[in-house]
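First comes one chain, alone, set out as structure tokens in the form predicted on its own.
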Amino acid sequence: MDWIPTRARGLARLTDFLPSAGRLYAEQRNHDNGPAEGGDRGNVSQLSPWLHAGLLGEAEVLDAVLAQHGPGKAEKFVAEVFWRIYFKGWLEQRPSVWASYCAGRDAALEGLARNAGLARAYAEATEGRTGIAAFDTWARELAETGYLHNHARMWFASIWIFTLKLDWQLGADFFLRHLMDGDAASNTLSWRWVAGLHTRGKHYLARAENIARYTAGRPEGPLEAPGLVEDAGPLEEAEEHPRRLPELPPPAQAEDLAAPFALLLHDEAAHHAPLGLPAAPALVIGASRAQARSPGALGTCAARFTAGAMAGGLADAAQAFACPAVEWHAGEPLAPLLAEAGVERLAVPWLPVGWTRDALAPDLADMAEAGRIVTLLAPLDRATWPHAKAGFFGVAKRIDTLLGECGLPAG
């Protein structure tokens, strides 16, 4: 498996996966068969890095899968895509969860500096030296490839929290620094779900026999996980996170972008194609802020994918719109870039709760207040997020309706 961070490679990967997106995916998706170069990961799509970077859109992936398999056979895969959308919508309504995570992460990192024993345990975990073979394999695999199978992520998080008794926020940070698809919503809320914080009182305990069963297809054979904690209660938090749905922008119309404007591409919307722009920009601006993911250094694979996605997105947009493309670096003023191109308005793909918004929103606040920003939001997000109020069931029972509302094949 190659991880070339371009839209063309993402589309090719989608084409390769399509035959497996129906019954095979439903039956085999939970099996972690090892890294693609040594195992066979055709049972899962591995599209998440391209989706996270915005090189592909959820709607076009769903459209392709449903066209080939229909809603019945593709039900499980469709649900997995909606989990991504649900997590984003859930976090949009509770931004304090992200703020709490960041504060807890920073405090936990400071704690490492004060506690040599804790720092040693953290180093053993992140370097794959715990003595738990399965966990150590995944720790090294993550650092070396920038990817982990979804089931492995759950096992890893469970072992980190309940067996190694490390702070979950440190584990979530470790993932964000290394995952090519390190999504603020999916990652944070998945770790909270394993810990028992997302759905209060419902946590996930990894079992050695379960790990062996679902890793039997790896080239080296089933992974062993001796000494796992088998009886532990969920984590608890005193903080409450009130819910409020933000005001969602209407679909952008051609008249909204009638005057010359610039298109801003960011780390979660690095390509123009999924955005469905109703007009062509006079300038394309790339605003990568990948380092804002964490106070720590990004892993090589995550950094490479992010940088490549932005570079490719800028090049493709410049060619598609026959306009200049420039980079807006952190700490630099935006106004000179706009003035040089003679534009006053900016089209900005939705800044999701997480580091992308933290890094960019303050620098765009004056333009937003002056009404010079047109925010772009995918129709599937606009339709789904209002239903992401509590558990996933609220979204799951409406999937067919949501697909139909967005012009996608529905059951």
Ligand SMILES: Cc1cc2nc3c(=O)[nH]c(=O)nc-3n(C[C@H](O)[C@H](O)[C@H](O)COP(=O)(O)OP(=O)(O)OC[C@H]3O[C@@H](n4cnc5c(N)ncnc54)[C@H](O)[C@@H]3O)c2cc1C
Given for the second form:
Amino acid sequence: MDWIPTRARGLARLTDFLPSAGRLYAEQRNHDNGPAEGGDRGNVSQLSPWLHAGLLGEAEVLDAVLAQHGPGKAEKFVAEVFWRIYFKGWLEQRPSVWASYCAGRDAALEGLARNAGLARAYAEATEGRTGIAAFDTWARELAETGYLHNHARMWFASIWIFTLKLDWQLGADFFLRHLMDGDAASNTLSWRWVAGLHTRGKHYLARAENIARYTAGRPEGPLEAPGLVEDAGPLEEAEEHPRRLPELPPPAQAEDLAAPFALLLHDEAAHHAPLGLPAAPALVIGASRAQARSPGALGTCAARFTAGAMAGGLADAAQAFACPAVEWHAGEPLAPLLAEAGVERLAVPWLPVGWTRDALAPDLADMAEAGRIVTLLAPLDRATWPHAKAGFFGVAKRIDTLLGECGLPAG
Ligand SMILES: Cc1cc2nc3c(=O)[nH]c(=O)nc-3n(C[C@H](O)[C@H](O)[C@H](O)COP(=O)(O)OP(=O)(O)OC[C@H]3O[C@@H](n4cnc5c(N)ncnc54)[C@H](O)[C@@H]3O)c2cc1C
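Form predicted on its own already given; the form predicted together with this ligand follows:
Below is the whole assembly, all chains and molecules, this chain first.
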């Protein structure tokens, strides 16, 4: 699998995967067959880096899969894409979960600096030297490829928390630094789900037998995981996270963007095509803040994918709108860029809770206050988020209705 961070490559991968998105995906998706060089990863889409970067939109992926297979056969794949939208909506309603994760991560990192034994255990885990073969394989695979199969992520997180007894927030940070698809919502909430904090009291315990069974298709054969703790209780937290649905912007209209405006692209919306802009911008601004993912350094694959996505997104937008494209770096003022292009208004794709909002919202606050920002939100997000209140079931039972509301093929 090549991980070329362009929209064109994402669309090509979608086309290649389409025949497998129906029955094959439903039956085979749980198998971790290893990286494509040696094994066959054709049972899952591997589209997550393109989806996370906004090089592809969820709606166009669902549309293509539903058109090929129909709602019945595509049900499993469609549900997984809705997990992504659900997690985003859930975190939007409880931003304190992200703030609490950041504080916990920073405290845990300080703890490592003070405790040599802990620092050693952390180094062994992140460098793949624990002696648990399966875990060590995934630790190296993550650093080398920037991707892990969904079940490998679950098993890895479970072993990290319950067998190695390391702080879950350090594990989530390790993932965010290395995953090309590293996502504040899907990552934080999946780690919390494994720990038993998302669905309180319900945690996920990795079992050696299960790992061997679902990794049998790897080129090196089934992965062994000796000595797993298989009877630990869930983690608990005292903190409450109150829920409030933020005000969601209405669909942007051409008249909202009648005056010359600039389009801002960010790390989770790096391409204009999925945004459905109703008018053409006079300027495109790339505001990558990928380093804000973590206080630590980003892994090579994640850094390369993120930088490439923004560079490609800017180039494509400049060509599509025949307008200039510039980069706006952290710490630089935005006003001169806008003044030079003679634009007053800014179209900004929704800033998701996570580092993207943390890094950009303060610098855009004055413009937002002055009513100079038009926020763009995908119809699927607008329709789904109000239902992402508690468990996934609240969204799952409405998938057909939500697809229909958004003009996608429904059952
Ligand atoms: C501990 C842990 C951490 C994770 N961290 C991330 C992360 O940082 N970013 C991320 O995008 N996903 C994350 N996931 C979810 C999931 O593992 C990946 O989305 C999936 O493995 C991506 O591979 P794929 O594109 O081949 O997925 P496919 O199986 O082909 O699914 C299609 C798409 O649906 C979405 N999706 C699938 N499964 C899930 C899921 N369980 N939760 C949310 N969305 C899903 C993804 O956008 C994916 O591209 C995490 C899961 C766990 C257990």
